[in-house]
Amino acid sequence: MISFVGAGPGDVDLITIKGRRRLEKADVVIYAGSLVSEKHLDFCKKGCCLYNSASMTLEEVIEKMEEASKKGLHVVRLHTGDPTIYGAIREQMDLLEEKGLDYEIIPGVSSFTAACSSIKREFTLPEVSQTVILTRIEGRTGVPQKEDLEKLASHKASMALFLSIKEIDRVVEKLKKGYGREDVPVAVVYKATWEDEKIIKGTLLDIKDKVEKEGITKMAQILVGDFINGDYERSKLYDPEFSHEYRRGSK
């Protein structure tokens, strides 16, 4: 069996119990060494073969998976965060299916939820935003024109930007145009849940200068929206006047 496992955002304990168990039983582990904490490898059994995919091609990764699988060995492909978000796993799965190899996907805690937890906020607030947009700015990898950052920002929803901190200047300019104002709250979370996590807060007006001053150019989430600061309505869920299936209120 081949298991794609989400290692979580950084803190080694934020992997799921199911993911940890797969890791402990694995005969072969192929891990994203540039992003995944190597502390996860401490849970591998003695004799487990370890491969750092940072220097490997897609074909080399699949070759290792196929070799091990045909020997009846258990393979864990350890990805950062949740593998279904910017994990580049579809191309791996398609090749495995072509070869008739079975696999499973075990989700993990994504860096966007970890970052929001680090700043102690909630993406979805009544009368502020009930939508979260996960996206990135175009770089060496393009973005469909209909998903241009300025267009997405025009919805005024809560946003979490992956893989974009290196382009903070362009990010800010597009967001200003999309939101139509400069005072939109922004939080940049560098290495969310890692021991050296760093949080920078500001607005579209000053976040660029703050980020550049800290020298942050990678491994950071950019959170944007009024969910970070500002007023919001009380949730209906726990409102004593609000009736639902499990509680009778006055309305």
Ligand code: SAH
Contents of the next structure:
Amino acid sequence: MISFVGAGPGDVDLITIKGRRRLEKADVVIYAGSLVSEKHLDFCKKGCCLYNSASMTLEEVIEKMEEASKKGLHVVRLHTGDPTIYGAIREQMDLLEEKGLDYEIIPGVSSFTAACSSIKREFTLPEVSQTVILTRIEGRTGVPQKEDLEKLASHKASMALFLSIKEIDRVVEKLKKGYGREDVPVAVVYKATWEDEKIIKGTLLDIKDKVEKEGITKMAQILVGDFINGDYERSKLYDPEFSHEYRRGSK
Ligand code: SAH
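Moving from the form predicted alone, what structure would you give for the form predicted together with the ligand?
To see the whole picture, the full complex is given below, headed by that same chain.
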């Protein structure tokens, strides 16, 4: 069996119980070395074969998976955060399907929710935003024109930007145009949940300088929106005046 497992954002205890069990049982682990904490590998059994996919091509990864699974071995493909977000797992799954090899996906805690927890905020606040946009600015990988950052920002929803910190100056320019203001709150979370996590808070006006001063150029979430600072309405769910299926209120 081949298991794609979400390792979570960094802290080894943020993997799911199911994911940890797969790791403990694995005969072969192929992990995304640049982003996954090596501490996860301490949970593997003795004799487990470990491969760092950072230095491998897609074909080499698939070859290792095929070889092992044909011998009836347990394979774990360990991805950072949740594998279904910027995990490049679709191309792996398609090749496995072509070869008739069975696989499963075990979700993980994505870095966007981990980063929001680190800053102790909630993305979805009544009357502020009930939508979270997960996106990135184009880099070596393009982004469809219809999803240009400026267009997405014009919705003024809460946003979490992956893979974009290196381009913080272009990000800020597009967000300013999209949101139509410069005082929109921004939090940059570097290595959320790792021991060397850093949080930088500011607005579209000053975040670029702050990020550059800290020298952050990778592994960061850029969280944007009024959910970070400002007013909101209380939720109806816990409002004493409102009744719902599980609780009778005063009205
Ligand atoms: N599947 C992963 C994302 C992989 S893409 C997930 O669900 O989180 C890699 C990008 O994710 C990085 O460029 C960075 O923007 C973000 N990222 C991954 N781990 C992070 C962490 N611990 N803290 C902040 N951002 C992180």
